[in-house]
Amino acid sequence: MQNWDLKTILAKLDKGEISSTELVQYYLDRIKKTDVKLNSFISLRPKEEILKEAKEADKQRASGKVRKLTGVPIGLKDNFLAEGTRTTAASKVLDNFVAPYDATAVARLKNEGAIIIGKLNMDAWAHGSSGENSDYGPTRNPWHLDYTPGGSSSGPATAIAADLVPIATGTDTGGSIRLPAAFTGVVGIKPTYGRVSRYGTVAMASSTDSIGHFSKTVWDNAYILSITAGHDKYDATTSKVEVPPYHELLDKLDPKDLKVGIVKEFFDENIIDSVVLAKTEQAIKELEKKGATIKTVSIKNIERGLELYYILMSAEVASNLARYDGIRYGNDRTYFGQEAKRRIMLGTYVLSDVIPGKGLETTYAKVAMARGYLQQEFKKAFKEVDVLLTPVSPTLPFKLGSKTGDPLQMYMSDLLTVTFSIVGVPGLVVPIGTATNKENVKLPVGIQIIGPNFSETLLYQVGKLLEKPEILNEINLT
C-alpha cells in the first residue's frame, strides 16, 4: 500500500482489493513505526473507535452506500476542532482541551465518510515558519531528518510525505500550507480567501487565515476542495461562489492558450538561492515547450509584502489571542511561548495608536489602505497574464535550529508567500523535482502557482502540467 494516492485508493476501495479496515490498520501500523522519529502527530485518536469506523464503511460500501470519502483516513492539522478530541493548536496553554463541535471542513470530510486518524503537529498558534515553535516539539523532514519540513503545518505536510495519510488539512496565514508543499515534496492548496469556511479553526489572523490541505497529487488535492469548499452560515468571509468538481476539470487546458507571468521581482538571484531559481526555471522551460506563453510582469511594491503582512498578522494576533485568558477554558498565559508573546507584543505596539478619533490615521488602518493598493497592481497584473508563478522559498528546506536565533531570518522565509496572503488570491504549489544543497543533502522543490481570484480550477489544471509526484518515492524512510 505505500505510496499509494488518494485516487488509487479510491479504486481499489470501490473494486474490493482492499478494505477500509485494512487500509487503516496500515496506516495505524505505519505510523507507530516511523513517527517516533518524525514528530508529526501531537495525538491519535483511540486505536478502537478508528478501527469500529473502518469496519462500519466495510459495511457500508458492501451495501452500496458510498460516498466520496467512505473509509478514508485522513489527519488534521491540531487547530481544527473535531468533536471529542483533544484540540491544542500546538501549545499547552490548551493542552487538555476537547473539542465540543466540528470546524466546518472537518463536519464536511466526515459527512463524505473520511475518519480522522489524528491530530498533526504545527508551530504553535500556526505561529513559524519551520515547525519549531511547537510546544510538542518539533517535526522533522523525512527527506532528511535534520531539517525542518516547513511551517506552520509541518506535520501535516510531513504526514503525506511520510505516507502517514493520504490526506491532511492545513491552514494557510501566510504561506504555512505553500511553504511546508514546497519543502516536503507534495502538493499543497491555499484557497481563495473566503472559499472555504474558517469556522471551527483556530484563528491566527482572521483577515488573512485561509483554509486548505494537502495530497500527494493535483487530483487529490482538486478532489478534497470540491468537498470542502463552499458557503457556510457560519462563517460570514465565506463566498456564494459556485464550487466546481475541480478534479473532473483538469484535462480541460490547452497550454497554449495559457498565459503565465513570471514575477520579475521574485526571480532575483540575490535573494533566491541559485539551485532554487535553476529547479524554477527548468519547470517553466518544460511549461513553454508544452505551448504556454511566458512573460515577465512586474507588481509594483510586491517586496513590501513582508513588512505589510507582519504588521497587519501582529496586529490580529494579538487581538485574537486576548481570549486566552485560562478562565473559560485552557491554561493561563503564562503557558504562552516565546513566538507567541514576541507577536503579541508586537501586535500589541501596532495597535496602541487605535484611539477614537484618529481613525485613518492609525497604523493599523495605513497597512490596510497599503494592502487595497496591492490588490489593484495584482488586478492590472491579472489582466495581462492568466496565473503568476514564483519560487515558494529563497532557500532550500534548512537545518533545523538553523534560524530559531534569529527571528528576523526566519520570517525571510515567508518572503515569497506573504504578499499573495495579504491581497486574498488562491496559490498552490507543487512539486517540480530534487535539487542537492551544500551538504550534499537532496532535497525537494516546490513551484508556487498563483492566480485571480476562484480561479483554482485553472490553478489545478497547471498543476496538472508541472508536477512531479513520483520524487516521494526517492524518501527513504525505515
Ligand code: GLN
Given for the second form:
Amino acid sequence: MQNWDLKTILAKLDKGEISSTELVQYYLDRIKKTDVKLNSFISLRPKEEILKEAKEADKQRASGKVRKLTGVPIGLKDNFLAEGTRTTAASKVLDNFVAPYDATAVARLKNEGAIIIGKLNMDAWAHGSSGENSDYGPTRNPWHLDYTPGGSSSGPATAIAADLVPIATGTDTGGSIRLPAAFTGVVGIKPTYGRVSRYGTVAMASSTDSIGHFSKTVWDNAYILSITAGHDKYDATTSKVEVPPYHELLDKLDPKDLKVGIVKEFFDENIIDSVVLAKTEQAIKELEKKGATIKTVSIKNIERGLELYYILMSAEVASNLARYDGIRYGNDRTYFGQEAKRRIMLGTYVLSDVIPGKGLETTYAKVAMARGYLQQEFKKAFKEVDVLLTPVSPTLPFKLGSKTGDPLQMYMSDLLTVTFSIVGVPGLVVPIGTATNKENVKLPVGIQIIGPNFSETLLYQVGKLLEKPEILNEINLT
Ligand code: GLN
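What would the structure be for the form predicted together with the named molecule, given that what you showed me was the form predicted alone?
Zooming out: every chain and molecule, the one shown earlier first.
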C-alpha cells in the first residue's frame, strides 16, 4: 500500500482490491509508528469513529453507491473547521475549541464521502514559513528529521510526503502551501483568490487567504480542486466562474503551443542558491525539449512584493485577531505567541497611520496602490506568455532552529511566493527532483508555475509535464 497516490487508491477501491477499512487501518498504523517523530498531526479523530465511517463506506460501495471520494481518508490543516473536531489553528488561544460546523471546503469533501483522519500541524494562525511557530511543537521533514518541512502548512505537506494520508487541505496567504510542498517534494496548489471558499477557515489576511490542497501527484490535486472549487453563498469573494473537470483535461495541452516566461528578477544568483537555480534551469530545459517556447520576461518591482505583503498582511492580521477577546470561544489574549504579537503590533501601527486629511499618504493606502500597480505589471506579462516559472524558495529546506532567532531571515524565505499572493493569481508547485546540500543531505526541489486568474487548468497541464512524483520513494523513514 505504501505511497499509493489517490488515483491508484480510487482504482483499487473500485475493483474491490482493497477496502476502505483496510486503507484507513494502514494509515492509522503508519501514523502511530512514525508521527511520534514527525509531529504532523495535532489531533486525531477517535479511531472507532473513523473505522465506523470506513465500514459504512465499504457497505456503500458494495451496494453500488459510489461518490467521488467514498471511503478515502484525508487530513485537514488545523485551521479548517470540521464539525465536532478540535480546531486550534496551532495556537493555545484555541486549545480547547471544538468546531460547531464544517468549513465549505470540508463539507464538499465530506459530501463526496471523504473520511477525516485528523487535524494537521501548522504555524500558529498560519504565521510562519517553517512550522516552528506552532504551539504544539515543530513538524519535522520526512527527508531528514533535522530539517523543517516548510510552513505554515508543515503538517499537511509532511503527512503527504510521509504517506500518512493521501490528500490534505491547506491554506496559503503568502506561500503556506507552496513553500512546504517544495520542501517536502509534494504537489501543492494555491488557487486564484476566490476560487475556493474561505468560509469556516480561521482567517489570517482576508484579502490574500486562499484555500488549496496537497497531494502526491498533479492528477490527484486536480481531482480534489474540482470538488472544492466554486461559488459559495457564505463567501462573497468566491467567483462564479465555471469549475472545469481539471483532472480530465491534463493531456489536452500540446507543449508546442505553450509560451513560458522566466521572471528575470527571480533568476538571480544573488538571491537564489546555486543548487536551486541549477535544478530549476534543468526543468525548464526539459520543458523546452518537449516543445515549449521559453522567454525571459521582466516584472518591474516584483521583489518589492515582500515589503508590501508584510505591511498589508500585518494590518489584516491585527484586525482579524481582534476577534479573539476571550468572549464566546477560546482562551484570553495572553495566550498569543510571540509571532502573533509581533504581527498584531506591526499591523496596529500600520492601521493607526490614518490621519484625517492625509488621504492617500497613509501607509495602507500607499501599499494598496502599489498592489494595483503590480497587478497591472502582471497583466502585461501575461500578454507575452501563458505561464511564469520560478523557484519556490531561495534555498533548499533549512535546519530546524536556524532562522527562529531572526524573523527577517525567516520572512525572506517568502520572497518568491508572496508577490503572487498579493496580486491574487494562482500558483502550482510540483516536485522536479532532489539536490544535495553542503552537509551532504539529499532534499527535494520544487518549481512554481504561475498563471493569470482562473488558469488552474493550464497550471495543472504544465505541472503534469514537469512533475517527478517518484522522488517520494527516496524518502527513508525508519
Ligand atoms: N510565510 C508567510 C507568512 O509568514 C506566509 C504564511 C501563509 O501563507 N499563511 O506570513
